[in-house]
Each structure stands twice: as structure tokens, then as C-alpha cells.
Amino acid sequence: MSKQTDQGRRDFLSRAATAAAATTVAPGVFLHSVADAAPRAEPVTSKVRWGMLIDTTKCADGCTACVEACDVENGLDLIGKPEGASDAEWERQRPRWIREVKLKDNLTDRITTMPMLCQHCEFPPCVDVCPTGASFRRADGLVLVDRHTCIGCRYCMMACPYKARSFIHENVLLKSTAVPRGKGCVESCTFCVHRLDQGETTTACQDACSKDGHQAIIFGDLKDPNSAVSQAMSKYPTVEVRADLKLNTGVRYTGL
């Protein structure tokens, strides 16, 4: 093969690869180039600690906006009930990154509805018990699971006092490219880390709650005294769920 022919072949393959990066494989679905999946440019630092304040007085009874938004954002809505499973079994085992919890005051009989999610603790028990290091805490306060090293032992699920983690029992055929998921792994709320690493500053649940007009969820940098979440936490009395455990959670509640 001549040098001219060889160079022409290389040019053709290069053009073909570039074209493939923008090829439509189905209506609304595109192949992404490697450049589109580039990692964040700067490392995560402890200058920021992401956190959330939830005002339970603004959580409307029966509202599932935050749960549904979380499901859509993270691809949890793409899976259906396994064949042969009962409705009760599916409801018990289906992945839920946000659960609706109802608390009853035994003195007043007042019932409070609150969303329960990963609390992104400063001292996370899930990290302490993980034998492979799959459960870890980032410098910016996010508690995550490395799906490449998770062996599915579920020790972290047993250690979590908030029951905030779920296990993937079935093969995941459909998933979001931004949120990979796979059978045999544990998962939980990530504070929409894929958004934060692209420079965004809100979570899907916060956006949905604001869109519905409830404004019950405020998210931001706990270390920034001028952030909306810091301002709200300085204005209202807040509660740390299971404060007796001294985990210093990144999620706080008001109105309980």
C-alpha cells in the first residue's frame, strides 16, 4: 500500500469517526463523542459543602413532585415491575432515592410529611462499614457509591440509620447516560452530582418543588454564609434527624 493510499484511508476513518459522533441512532437519541463526556476540569475541594434544608410546613400532603423528579432525573422511572413480582414486593424493593415519611406527634396527633433521602453525613456510617471503599465521602460533602468497586454486600444499607439506600436486584436495560446503574450495586441520592460537576447549582427535587410553588427545598453551599440555604438555616430553627448519632448531616429540617 502506498503512503498516499494509506493517508487517504486514515483521513476517511477520521471523518467517519467524527460523523458517527453526531449520528442519530433513534429519534431524539444521539451518539456522544468522547469530548462530550469530559470530566470536570478542577478537582473537588472542601471549600464547598453541599447541603439542603427542607421546610416540612411547606410539604403538601400527597405531593410527590420531588420523588417523581428524582426518578426521572436519575432514570429510576425507566424500570418496571419484574415479571411475577407482586405489587407489594415491588413497592418494597423498587429503588427509591427519596421516600415520603409521615411523623405523628403523640401529644398533639399532628402528622407531618417529610421527604427522607441520603443525609450526606460528615461522618457517614455507610463509609465506615464498606469493605471495599465503594462507599465514600467527597471533599465537598457528597456521600456516593463507586459502582465499579461495590460488591453488593449491603453492609452500608444496614448501617444507614435513615434507610436511605436501595439495592438493584434486576438487570438495568434502560438507564441515563449521566447516571449509570447496574445490577448488584447499592445506590442512593447523590444530590444530583452529575449536575454539580457540570457547574449547575440546583437539584432536580428542588427544581420540582419550586415549580409546584411549594418552595420547601433549599439547596446550596453550607459554607457560604450568603447562600440561600445558609441564610434560611440562620433564620429558622432546624432539626438534624438522629442528632444523637453525631453524624453532622448535610440535610436539615425545619417545622418538625
Given for the second form:
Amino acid sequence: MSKQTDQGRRDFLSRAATAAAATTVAPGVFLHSVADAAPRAEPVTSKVRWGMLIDTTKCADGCTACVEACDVENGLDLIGKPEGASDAEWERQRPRWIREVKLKDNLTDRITTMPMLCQHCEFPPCVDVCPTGASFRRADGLVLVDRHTCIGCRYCMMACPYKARSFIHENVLLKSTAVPRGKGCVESCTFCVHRLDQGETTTACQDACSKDGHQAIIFGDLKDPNSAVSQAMSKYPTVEVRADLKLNTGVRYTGL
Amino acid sequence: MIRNKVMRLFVGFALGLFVSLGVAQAGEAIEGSAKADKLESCVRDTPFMRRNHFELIEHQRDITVHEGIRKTDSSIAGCIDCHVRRDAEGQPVPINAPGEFCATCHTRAAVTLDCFSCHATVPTPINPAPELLEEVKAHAAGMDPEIIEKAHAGMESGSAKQVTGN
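Pass me the form predicted in complex with the partner chain as well; I've looked at the form predicted on its own already.
Let's see the whole complex now, leading with the same chain.
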């Protein structure tokens, strides 16, 4: 699958770890109603910020449950390998919203596995560089691509420090109603926006990880002090990957 | 898939012309099989819809994508869900296939839409049936239209929860 042993990352990650020891999540102190499972009728607001905590110590080596669940949920497995492409080429270029990344500490040989996905930054570089405004940050913290205005220039892919975005190179013949996509646009993790907008509060990757008994992924509202994700973040030291860039990511890691 | 339909229609047309076979081809939509056919009116009055349907959906598009509003009667998924017709086996016929709802007027008015290069042309649940998925994957490289059609059929009757736009 899309495993990578990327040693360059080790270095920036350890820097990230020191820099972000004192991470604070925006301290919203208001209570808001628990989302009930109904389609959203009011515009999203910044009273909510969706975010995720990934505990790398619980992330099992060789497990690809989150990647596979994401593929299915978002129809990424419906995209076929283009004719003539080699397997290696395909693995490198196929659209993926989560990649499984392996880090090796050269001193201790300790290997860490972790899912890498769109970090839903507060200050997303992909949004800064987008010439059409297609790359945008929704009020509730989701960083999305409006495919209706995306021209496929791929500046955002170059700008993303996390290599989180994919490009659709070929016509998509098999489509799902909930997650449309087509040739010539960039896309990335949406935190399962089609679920959230229906009042659901979990992502496919989180569900899959829990189902497999790992529970490495906690998803929720960072601004709700009582949410599982806020509670966990207040208990454990968490890091932002590339905290030096000061992007205030919505995805945090522990155990790095 | 669309090409396949076009081919079928062409073949059907040719047969109809030369052999005057009036029999419906498998996969051909049945008159009156759309939900809309059993209803009195559209989401707005008909004259308004004829003239302004694109403004309605394009407006909704921005509201949904940027503001997350899904409780609406104007989602494109909703248009398809209500207007799509079914064939003799009860399978939905792609809404943009020749002769189908979103194609007839547009062909006449020479309007070309890119919407359906991304948006599904039949209502689909999130997950197709697993065995169909395997088949799709196995043939993904060539994307054999027959298999794609089967997969769509499987999606319709398939496993997981149905998601429509409204």
C-alpha cells in the first residue's frame, strides 16, 4: 500500500515535537447542542472546529484499516489504474486521502507508523496559493476544494507541506452520489463532510480504527471542551507536524 | 457507460428503422417510472423550473459546498433522485442518457453540461456491493462499460446506506 519510509521527516518531526509541546487548542467555553442526525439547515459557523487526534502508539504496523475505509467511503477505490501505468507509478499517483507513513529513528531504530492526511490548518498554505479561490477553509475548520471553481493548476499540491492532496488524472466512470469527483481537479480529505453535514459526528477512518480495536483516531469538535478529542488533548502532550510553520493544524499527534 | 447507452440506442434506432422492431430494449427507461411522474409539481412551479432550474441548482451548489447546508429541495442529487426513470428490471437509467430527463431539452437547446463528469447520474449509496467492487477493481484498467453498468446496478440495490441530497 502507500507506505513510505521517509527519513527526512524524522528530523522535522522531532523539531515539531519540541516546538509544539505547549499546544493550545482554541478555548471555546460555550456549550452547543449535540448534533442530531438531520441534514444541516443553517450555515456552518466557527463555533465548531473539527479536528482529530492521532495516537501513533496505538497505530498498528501493517494495519491499513483507516486507509481502506477512507477509500471505500469516498469512492477512491472506484478509480481504476490508467491503462499502461506501472504499479509503482499508480501507487505514487493514485488519489489517496490518507497515506500510511513510517518514520524510523536512526539512533534507536524505533519505527513509528502513522496516518498522514489533510491537517485542516487554520492558516492553510493551499488556500493562500489558490488562484481561483477554489481551495477554501469552511467556517467550521474544514479545508476543502470547491471543484466547481478548481482549474486543476495544482499549486495547492505543491504548497501543502503534508503532501495531502491528490489530482484526478483520468475520467471517473463510476461515481457515487455523496462524493462526486472528475478529471482535472484536486481533492483531499474532507473529514467526511457528507457525514458531518447530515449530523453525524464520526469519520470513516475513525470508525474503522475503532472497529479494529486500535482506537488510534479520535475525531471531534476542538472548541467543545467536553468532546472526546478536547478531553484527550488536555490530558496528553500532542504535537503538530511541522509546528514550525505555525499553521495551527486541526490534526494533532501523540507519541511522535 | 454513456457510450454503451448511446450504442444501444443507435442499434435500437437502426433496428426500429429497418426491421421496425418496436420492442423495448433491456435497460430502456419505462415511461412514468420516475418518482416525479407520480407527483403534481416540481420543487418550484413548472414555468419557473423551465426557465430557472440551473440558477436554482447553481445557487444551491455554493450554499452546500461553502456553508454546508444540506436541508434543501434544490440539491442536484435531489433532482436526479426524483427525475430518474427505471428500466424493466427496476434499475435507474442515467439521467443524462439520450432521451432522459436532463438530456432532452439540452440536446434540443444545444446546452452541454459538465456536471455529470463528476456527479452521479443515478442515485447511489456510498458503498457498492463488495463482489461488484472486486469485479470493478479487476477490470478497472480497461473500465469495461458493461461492468460499470453492472456496478451501478449493484450500487442501487447494494449494501450500505443510501445518501440523497435532501
